[in-house]
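Listed next as structure tokens is one chain, alone, in the form predicted alone.
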Amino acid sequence: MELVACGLDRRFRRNTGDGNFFEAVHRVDLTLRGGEMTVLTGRSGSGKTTLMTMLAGLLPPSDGTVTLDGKDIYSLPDTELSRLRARRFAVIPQGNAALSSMTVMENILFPAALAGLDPPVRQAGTLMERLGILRLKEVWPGELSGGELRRMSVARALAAGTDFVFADEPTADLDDENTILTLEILKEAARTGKAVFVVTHEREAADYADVLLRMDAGKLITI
């Protein structure tokens, strides 16, 4: 199981300033494999999140391809790409993506429902217990702290049962203990066969990486 990026570029049009375009990601080649946790570091603005969103099927590249099972995912019709994302990709976004009209448990089960799968209630409960949020399962997101929301996002992504997990700063808003716990849980997910891609500023994350990369000015560097 591999997701292969080849020659990925992403340019954004400038409204003002010198030049017409800003190149956020430049000619990136990368392969994400099942059973591996890939950790991507780099300064803010280096293109890490842009690269992740392209790999996750959320942002078409300006040039290059993202191939899964021998097919460029961005060549798929929108409905087919949406179905693929729902069934095979899970994303832990950098910000708060909780649905305010759903409880914590309903938020965690929602991706499976969106994909037309049976609700992973047992898996969700196990993850919530490990992350220390099981007691909050009937609570509304608006009542949670930033750290609790972050742990809910981690549980939601991993309970979905997808092949690929994309995590953008998954330990933001977490204390040291929960940072280590979250990295351990993500590493365990990779050991079960998932391909886990983590964008982070946390130095501790390097200790959990099977593949360690850095971005600098849109270019990918192997560490």
Second form
Amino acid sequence: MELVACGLDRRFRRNTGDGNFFEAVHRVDLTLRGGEMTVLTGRSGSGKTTLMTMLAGLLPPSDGTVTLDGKDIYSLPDTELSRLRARRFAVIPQGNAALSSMTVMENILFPAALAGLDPPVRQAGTLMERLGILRLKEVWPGELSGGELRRMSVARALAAGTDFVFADEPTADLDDENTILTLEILKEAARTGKAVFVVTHEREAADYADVLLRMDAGKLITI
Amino acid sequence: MSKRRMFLRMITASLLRRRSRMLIALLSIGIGATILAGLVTVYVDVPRQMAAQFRSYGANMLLVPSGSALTREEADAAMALIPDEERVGAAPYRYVYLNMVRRQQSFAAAGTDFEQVKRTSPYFKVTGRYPEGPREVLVGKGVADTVGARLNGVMELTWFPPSEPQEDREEDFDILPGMTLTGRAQGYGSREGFNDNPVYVTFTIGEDGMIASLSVDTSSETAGVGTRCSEEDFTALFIGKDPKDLVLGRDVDAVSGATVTSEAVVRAIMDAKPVTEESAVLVPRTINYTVVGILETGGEEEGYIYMSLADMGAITGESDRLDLVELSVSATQDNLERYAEEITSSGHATARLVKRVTKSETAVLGKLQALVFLVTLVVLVLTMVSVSTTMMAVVTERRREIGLRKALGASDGAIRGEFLGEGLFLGALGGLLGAALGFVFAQVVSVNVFGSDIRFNFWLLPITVIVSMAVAALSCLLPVRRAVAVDPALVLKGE
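Now show me the form predicted together with its partner chain, since the one above was the form predicted alone.
And the full complex, kicking off with our chain again.
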């Protein structure tokens, strides 16, 4: 089980005056494997999130391919790509990523419902308990703090039982204790066979990495 | 949580969590549906209402004699061809001219059935009341103004028999003692064209075969001149004279200044026939009536004097004859035409439709249909614009959530389904609401415009709901396209 990125390039149109395009990601080759936790660090604006978005099947690259099971995922029709996103990928986005019209529990069970799977109520309960948000399961997201929302996102991504987990700054709003806890949970997920991809500024994250990468001005550097 | 339950949850939850926006959309659809249901209800019910309304503007079918005269039996037989429940009213009419001798004026009089008149001519405005007992008349305002008739006043009316029948009977007879004879001749009034009424004489024959007694009716002649010929000074001159051989100036002298009338008396005696049962009625009859009501219609009815058919029979001696039956029939134009044809071909009477009313009924309905269609269309388009705008705002507001759903694996189809589902749900709810409110609206319109309750058509409920859902779905097309176009990557940019 490998997700292979090959020659990924992403340019954005920008009115800078000199050149018309801004190259966020430049010629990246990368492979994500099951059982590995890949940690990507780098300065702000170095293209980390853009790379992750392309890997997670949410942004078609300007050049290059993202291949899963021998198929370029961006050559798939919307129904298949979205099924892929539902069944095999899970994302922990930056910022508030809650569906405001559903309770915390419903938010966590939502991806499984989209994938047409039985709701993973038990896994959800266990994860929420470990992350300390079980008591909030019937609460509306609007009533949660930033840290609680973040932990809800983590629980949602892991409860679904997907092969790949993409986390963008999963520890951004968390205190030290919860940061460690979250990184541990992600590491455990990798140990159970998932391919975990974490974009972070957190220094501690390096300690949990099986593969540690750094991005600089759109280029990937292996450390 | 199953997939379907999650879908329902997604729709209802976002509806409930965004109450104000959804209320606006719901209100738009509800108002649209109300207008739709209301107008269509009114439209469907209007032909019935209007038929009733037009019925109140008078009869829509007339029965006239197909031969020389229409008898009651023939009229009844003709009317039996129309179903009882559709026959709202049937007013028989018999028209004759009656005279107010003292004023030297004649008026059209109608004998009728007032209970039926109330149904076929509901627009009749009667000051006082309709005649109920014998010798009561309802006087048209025109007549009342002309003769100065007042409520509860007395009106003396004289009927003169028609002049044709007697001429037909050319038979020989001998003048025998004890015989009574009557005759008539044109006097001054009729010769000068004031009226058609001749001078009447009635006399008896004595044992000697000569005139034993004589009475003269000169009520049609000039008062104080010709009428002096009925005074005894003049009639006494004829006693003992031979009714077959009379010469004015030789046997009797003319009343001075009334030569024409005097000549008419002589001619009437010379032409007199024995009184038989049939000719006995052919004598003028004068009856005093009480004016119980004054009729105002603004139309030609004000020129008539109305009395019951029984009173009309009493003064003319004919109780069976009718000239016209006014019918008020509650039926569609097609059925009316069919009934008229059936009646006419039955031979009992000739049926005519009152075209003015029925045609305008159809014309008004046609215009109403166009109006209802146009207004409904405009309202539905407005509803569409309003719902579309609201849904567009909802999509814009929920861009990030839509992106997140996509990132979590929602397909374009699922997003489309969610928004269309929301729209259809709003459409159904608004349609139900509109159907209920529309009925209230139609009821209010009906009561205010037509003054009667409306009938609820149950098939209008599903139609309103379906149209509302269709309008809502159409309104959602553009917002849904925009929702589907949302880029899932924007979620990860932390926007």
